[in-house]
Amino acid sequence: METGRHENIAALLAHPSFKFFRYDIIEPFSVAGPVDRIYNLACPGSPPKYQIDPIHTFKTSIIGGMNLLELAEEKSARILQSSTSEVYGDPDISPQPEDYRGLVNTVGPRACYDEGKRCAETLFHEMHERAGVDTRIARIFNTYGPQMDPEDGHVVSNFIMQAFTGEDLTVYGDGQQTRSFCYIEDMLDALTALMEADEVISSIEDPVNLGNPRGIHDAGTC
C-alpha cells in the first residue's frame, strides 16, 4: 500500500464479507470463485509518491491493468479502469471535453503516472473491443476529502497544511488557473453509478470524466 493507510479499513475487516488481500497487481494472480466487478484503483495518485520510482508506477497502470483485465475476461466480470483527467496533459482548453486529445508530455516529470494511464485505457479499449471484455473507463479529477494524506502533494493538502503550519499559501503560476474539485464520497457515488450503468449518452466502453463542471480558481480555493 504505497499511499493508503491501513486504518482506513480497519471498520471493515470484521466484517465477515470483507477480505483484505495485500498483493502488487503487477505479478500475476488469480482468484478462486466467482467475480462480477473489479474496480481497478491500483497506482499513487500523488506526484511525490508515483515519482519515487516512476518505472513502478508506470508498470502498475500497464502490466497491472492487463493482468486485471485477463482476470475479468477469465470470470466475465465487469470491470473499472479509474483514469485520470492528467491523461489531458497541459490542457489549452477548459473544461476538457472527453473527445479533446490533449497536450501531453511523453518525457516529463509527471509522464509515469499520466503516460501509464494513457496506454491502460487503450488497453481497456482494445480488450473491449477484441475479447469483448465488459469495461468502464472513469477519468477522475481533483478529489478531496477526509484521510487525505497532508504530503500528497495536491493543492487542497497543500494550501491545509500551509495555512496549519502559518506558512504562505503557494500562488501556482500565475492564480487563474482553475481546477475541477470533487468531494470524495460524490466521487464514489459516480463511480459506483458508471460501473452498473448500462448505457450513456455516447458509448458506455468510452472514457467518462468524473469531477466538478464548475472550474475553481487555486488562489480562491484558500
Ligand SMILES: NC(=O)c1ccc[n+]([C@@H]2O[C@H](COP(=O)([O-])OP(=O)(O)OC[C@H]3O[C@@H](n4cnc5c(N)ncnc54)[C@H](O)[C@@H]3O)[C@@H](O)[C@H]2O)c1
Given for the second form:
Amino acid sequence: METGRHENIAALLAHPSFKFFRYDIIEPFSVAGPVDRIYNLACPGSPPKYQIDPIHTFKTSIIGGMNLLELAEEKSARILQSSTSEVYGDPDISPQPEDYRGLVNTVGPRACYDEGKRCAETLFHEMHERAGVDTRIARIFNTYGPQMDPEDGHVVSNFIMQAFTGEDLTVYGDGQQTRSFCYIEDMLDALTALMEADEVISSIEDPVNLGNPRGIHDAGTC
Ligand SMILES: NC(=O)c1ccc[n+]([C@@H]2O[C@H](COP(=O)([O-])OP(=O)(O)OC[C@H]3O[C@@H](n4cnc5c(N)ncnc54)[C@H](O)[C@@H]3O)[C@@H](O)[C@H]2O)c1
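What would the structure be for the form predicted together with the ligand, given that what you showed me was the form predicted alone?
Entire complex below, previous chain first.
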C-alpha cells in the first residue's frame, strides 16, 4: 500500500547526496555499495490505509522486515524498526511501560497492522540474538505535523479537516480515551538519537517507547 506522496521529497531530489529508489520491500532487492544505517519506516500507518489490503500490510511488516534485516546483515549496517504503540493493543493500563505485554485482538480489523508490527519486533530481536544484527526498535506513539495526509484517519487530521469544513467533530466511544501526541520534529530527533545511541545500555536493542509522556483525552480515534 503506497501512502507516501512524491511532492514531500521534491526538495530533496535536487540534493546531490540524495537518491530515491522505488521498491516494494516485500520483494527481494539489493543495494550496491556500503550501507551504514537503515531506517525501516515502510508500512502504511493509518487504519483506513492499512486495512485496504491487510495481507499486504502484514507482509510489509514481516517479509519486508526480513528483507531489510538480511540487507543489514549483509552490509553490517545498523537497522531501526519503526514499531508502534499499537503493539499494546487496547491496553488496560496507561501509560504503558515497555515490559507491558499488550492486549491485541489477533483477528480484529487492526490485527494486520498490530500483529505484523509485533511479529516484526520478534524478527528484529531474533536477528539480533542469533545473527548479531545491530538493531533498534522504536515503539512510536501518535505523531503529527506538516504534510500529514488529511485523509489518514488519525484524530489530529480528522479534527482539523472537520473544523475546516464546519462539520461536527467526531467523538468515538465515551470520549474518555487518551492519546499521547508528539510533534514530527521531536520524533525525528528521538529516532536519530535512538539510532545513534552507542553507550552501553544493556537493553538498547530492546523496544523503546517514543512519544510524548503526557497522555491527553482526544475523544477521537487512532
Ligand atoms: N504516524 C504515526 O503516528 C505513527 C505511529 C506509530 C508508528 N508509525 C510507523 O512509522 C512509520 C511511518 O509512518 P507514517 O505515518 O509516515 O506512515 P505513512 O503511511 O504516511 O508512510 C509510510 C510509507 O511507507 C511506504 N510503504 C508502505 N508499504 C510499503 C512497502 N511494502 N514497500 C515500500 N514502501 C512501503 C508508503 O508508501 C509511505 O511512503 C510506519 O512504519 C508506521 O507504522 C507511525
